[in-house]
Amino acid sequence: MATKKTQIITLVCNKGGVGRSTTAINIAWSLASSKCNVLVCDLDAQANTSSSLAKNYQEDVIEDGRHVTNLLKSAGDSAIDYIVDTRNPNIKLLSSTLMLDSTEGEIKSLLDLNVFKLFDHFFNKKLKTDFDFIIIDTPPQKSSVLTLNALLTSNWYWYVLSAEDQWSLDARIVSEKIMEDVRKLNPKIKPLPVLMTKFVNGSSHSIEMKKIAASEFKAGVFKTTIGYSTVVSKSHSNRKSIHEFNPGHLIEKNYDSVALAINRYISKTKKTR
């Protein structure tokens, strides 16, 4: 199932609580289960993705200092030197910490839009040869310099919308404005179909949100949605993916289906170019 070229996917939505981190964790696990090698890059200072995936977050990330903040402050090091193991042998992690917010503030004072190419260097050719996918989790802030950098080096951007949260859909207006600027510097970036999370079967609001998203977003919406379930919050509380916490659960199967759909969509899009 692995693709021939490393595909870099940045998750976006400048609204919190839509399931971005949940998706980063579990789509990585689903891709890895299909024999893909995956690097997850966590750019959210809440570090939920990092603490849930890292094999030993305290020792490898906090004590050893292998995280995004130290990478950004390094003298041109490759991200390879800051990657840590996860509990899945096919997933590696470039981790975040609570310090990332202050680090981003420092970066904003030093850089301008013309030199926003940080990740071109960090994700160099040597690193890319090790991975089929690089999945980038982002913070909800619309002005995040790190999110912008991620988008400038990505092949794909992926909206994650909460089916019962009207604000997550309305936020697309700001996100699309950001993407207009991104495309000026990275014209090759393309959208993946939107992922609807926290979908409530039988809910008229969830159904209507999916219908609107399908018409409003250029790439449409993935047919498979991620249902609303308490297993998500429980897996977070236990710092595990759903695949580990409750194997065989419907949410796991949902993410597995989406992972297959991503590969099909990318393969189809590449053939039509």
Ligand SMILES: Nc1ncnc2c1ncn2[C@@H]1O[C@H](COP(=O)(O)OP(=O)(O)O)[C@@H](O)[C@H]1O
The other form holds:
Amino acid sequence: MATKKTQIITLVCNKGGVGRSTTAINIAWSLASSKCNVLVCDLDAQANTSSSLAKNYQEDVIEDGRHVTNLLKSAGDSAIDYIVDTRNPNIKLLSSTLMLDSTEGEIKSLLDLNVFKLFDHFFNKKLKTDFDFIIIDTPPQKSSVLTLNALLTSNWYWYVLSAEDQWSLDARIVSEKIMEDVRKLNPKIKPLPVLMTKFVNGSSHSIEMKKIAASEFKAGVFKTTIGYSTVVSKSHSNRKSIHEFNPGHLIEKNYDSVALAINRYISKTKKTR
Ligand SMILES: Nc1ncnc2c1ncn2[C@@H]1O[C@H](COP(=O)(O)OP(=O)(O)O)[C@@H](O)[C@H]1O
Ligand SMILES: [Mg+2]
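What would the structure be for the form predicted together with this ligand, given that what you showed me was the form predicted on its own?
In what comes next, the whole complex appears, and the chain from above leads the way.
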């Protein structure tokens, strides 16, 4: 199942609330249950992904200081020294903290100087040998230097659209502009098919959004969508993945099937290259 080379996937959408963090958490669990080793890297200062995934957020991240802010402020350490455990042995976490926004401001000038492939350095060979996938969760701000740096290191960018939210579709115009610049510096980056989340079965709006996305996005959309369910917010309140909170739930099955589709898509794309 595991693809040989580490595949780095950055989640994108310049619109908050579309389901990126939910996807980062649950796709990691789905990939892990298909025997892949996954590193989740959280670049959003809201740190929702981190607090849901970390085994001991308070001890390992806050007290021990193993998080992205300290990695960024380090003198060029490898991310390997900053990753923490999750409750799943196949998933590790490079955590965010609430102070990441101010850190980004503080180190912006430094980042600008080193804007080219900062994360290539952090995700060095030593770290990559441990992981089949690195999933990077991002903040919605289009100007995030961290997101830009993540994209410069990634093999794939992955749009997440909320099926009932027209504005998430509208946001693609800004994202496409950013991707034009990214491609100049990272020509190897490719789009994965778009993921539609919060898909309401039988809703003409959800169906229409999927049709538009299929025609407007270069890589199309994944056939499997993530359904709308209150189990998602309940799992967040309990700081758990769906796999832990409600095993066997339809949303877990949706994410499992998307994980299979990602593995298939990546293998197929490699063969046709
Ligand atoms: N499939 C879903 N069904 C119902 N609610 C969802 C689903 N996915 C996400 N949500 C809810 O949408 C909100 C935003 O999700 P989140 O993953 O934080 O988005 P983002 O990271 O893009 O801002 C959260 O309140 C979450 O519980
Ligand atoms: Mg988020």
